[in-house]
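A single chain comes next, written as structure tokens; it is the form predicted alone.
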Amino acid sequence: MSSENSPADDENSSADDARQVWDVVVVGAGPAGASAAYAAAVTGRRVLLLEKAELPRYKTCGGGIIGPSRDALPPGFELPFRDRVHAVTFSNNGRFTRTRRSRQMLFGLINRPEFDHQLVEHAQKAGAELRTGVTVQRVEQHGSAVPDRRTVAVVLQGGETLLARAVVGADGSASRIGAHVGVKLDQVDLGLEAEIPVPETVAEDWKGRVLIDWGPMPGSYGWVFPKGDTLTVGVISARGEGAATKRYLEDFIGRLGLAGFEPSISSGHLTRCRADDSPLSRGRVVVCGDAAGLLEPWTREGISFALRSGRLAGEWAVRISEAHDAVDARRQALNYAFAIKAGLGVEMSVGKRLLTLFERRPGLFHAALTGVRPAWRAFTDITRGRTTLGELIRSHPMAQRALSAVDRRQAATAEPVAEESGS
């Protein structure tokens, strides 16, 4: 696709062509990177999307697509749903099980290889160029590899160097670009997951219904997401509880009656949440998605955060690429950070406070979601994209008072959350 070039584009066109300078290089082709590449490419800029794996590739993820994820997708994107959820079964460490149902779809379930690959194809159709099987070792904004102050050097494994006017880091939770920016993490959790093929009779019992189980360790929970003839079964808890997390998954699978079925894939993944003061940019480099530590701290939902932050990163990377000097580039990068903090940052702040309350009183959450109509309505409104956590708390004085009480308790005690009562 093409668009009108700015005077700066005309001025540097021939020089850029000679040195093969990309307007935007995006590192990582997951939802965040593909969204960033799409957002930059639709403006007509020269965009390169780099991915170390060959696509499609597996990713440890429940694959739930809630309303905010749906609303952040490119126009014309058709979600490859494997199931549509109309019911949620809640249990508290295997007890007090109750199922709540809805006539309208709550959210959809996808397999990440299909979903991610489709996002990349949309970025390519918008004009982005894709290179797979390449690993980025580092980025440089100073030194002999950088021809001028308007350029970033992207150094690949093997020594090849690419040049760009702006770089978007979307290379996952162990991001090298995030390390360059100086991303600081406030919360790290371990997720374990098994993809379990099941007979048709078992699959039929789960069709249209998910299970959420509040787990035995503070802040932990498990899930069952049906996807046709396969159940995605997983658990998540704070890092440092690896053996207990593994036992939880084994026990969870066993009490569901699924221990006799051999998983096709068993995997693990660390999720990382950014600290409140963590940077989102450095010079002409910005980060988004997992690379920036952007996800909801309580549920650890990351797809919607990846899609939304990726889109913003792509849009602001275009502006950074057009900046004439370091001051202008920094101004555009700060605008990107402000946009992230004003939206996703607010949701993360509320999510952190909810996690603190959930760690101490999981039974309270279970009782509310299974027995209090406004709580269930809030859950359905969030999953459908009618509201966000931030908007929900702002509009409910009782919720504000509950979270304020959590804040006061945190300020008044130096005891770690893990030593608090579990239920």
Ligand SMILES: Cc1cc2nc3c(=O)[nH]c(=O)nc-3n(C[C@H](O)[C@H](O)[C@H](O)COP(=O)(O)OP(=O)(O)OC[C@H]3O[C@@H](n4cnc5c(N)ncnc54)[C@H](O)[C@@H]3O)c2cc1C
Given for the second form:
Amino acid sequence: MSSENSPADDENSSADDARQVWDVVVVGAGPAGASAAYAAAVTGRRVLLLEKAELPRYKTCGGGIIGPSRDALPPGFELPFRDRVHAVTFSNNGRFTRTRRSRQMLFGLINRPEFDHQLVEHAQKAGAELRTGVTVQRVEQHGSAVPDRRTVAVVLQGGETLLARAVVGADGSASRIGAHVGVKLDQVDLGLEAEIPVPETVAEDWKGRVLIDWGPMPGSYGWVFPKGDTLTVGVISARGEGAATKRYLEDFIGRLGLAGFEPSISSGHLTRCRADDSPLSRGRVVVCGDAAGLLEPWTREGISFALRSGRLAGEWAVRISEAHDAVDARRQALNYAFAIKAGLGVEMSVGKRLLTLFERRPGLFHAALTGVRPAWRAFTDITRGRTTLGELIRSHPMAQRALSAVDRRQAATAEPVAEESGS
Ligand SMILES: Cc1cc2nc3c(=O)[nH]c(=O)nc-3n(C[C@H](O)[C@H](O)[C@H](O)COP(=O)(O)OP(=O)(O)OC[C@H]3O[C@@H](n4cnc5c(N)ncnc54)[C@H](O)[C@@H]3O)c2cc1C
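Given the form predicted alone above, what does the protein look like in the form predicted in complex with the named molecule?
Entire complex below, previous chain first.
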């Protein structure tokens, strides 16, 4: 707690000690939760980070760390890179393969269990307390479990109840806290991945190089991300096409000559993008990362979104924890929502428009990235963190015009449906 507490604050904090009221409880210890816990803990508040798994835990993910992820890490954090990418091989559903190279590193690759655990350790060093192996069942902001209007009850599986002045929901794409807040989704995708240990000769062939394949279903794509002696091979596509997505992964692995190697892990996970009008808070509860549906809709890059939104959530949760009434808490929560929408929201809306174009014309993206120098430069500037999708579109009138044309086309195809439902 702050050393500048007023006598009233001191009274509150000693009462809080007796009832064990945390300033901030964070649910979920992925990048969003660890980042939120760190941001809240460095302010000296009492922060509890709850995680249902034991750490380190596996997470289905390519582990691609682009510039914005690197830039959102806490000070002093050393990225545990398994490889540094200097070349990208692009293919269009297995055809028209072309490799582009760069002398400078484009982005890095990490193993999620290691990376996430290190982030949590950073939050702990900043003062956050960690409890693993505990599943949060629900949060309550009214009713008998809640002693007063400044407190949220966090109910664990098994019945134990914890109390907090503010709660951050960072519990991933099947978020219970997101359901409490009423998060609305616009896009849900299914990612399938295999971790494939390979012999040294194969690993050497992939060292420093990733492969990105534009897939057979609209909006789908696949990747090979090398991590030393293991290749992370995955595909992603709209949810609801499970069999086709599985077939795409099998074909992809077969085509690459990797079918003979037994995966050490095969898994799947959903990614979700929020609707524009989806809430980011309810009362004293805010959501971030996958739990809030914060993810780049085209690439489904989510680590930087989790780190950036997590940090903001942690910072604003501290202010919510200090709010003396519902109006003040709401004001702070709205400030959080504003900060998210002004930054990540803009990037999401550009990503969404790019996805629409990509769904229709994957060949155009392939031709641009493999054959048009400014398109490749834009790709490298984004992966290195020199610019963002939003900034890029703002500064390129041609790109703005192309996306406006997509918007017009989409509006034109949407109109008859609107007329039908209105009649
Ligand atoms: C196949 C695939 C590949 C991807 N590749 C990339 C990539 O290369 N680069 C990139 O930037 N993004 C990638 N993403 C997206 C990225 O993985 C996510 O956006 C990111 O993990 C979001 O972080 P998070 O902290 O919000 O959620 P998570 O990482 O999912 O963490 C949530 C945590 O909450 C815990 N939890 C859940 N429920 C409860 C509960 N009730 N109580 C307590 N704890 C709970 C979970 O155990 C988990 O540890 C990929 C996604 C998929 C599916």
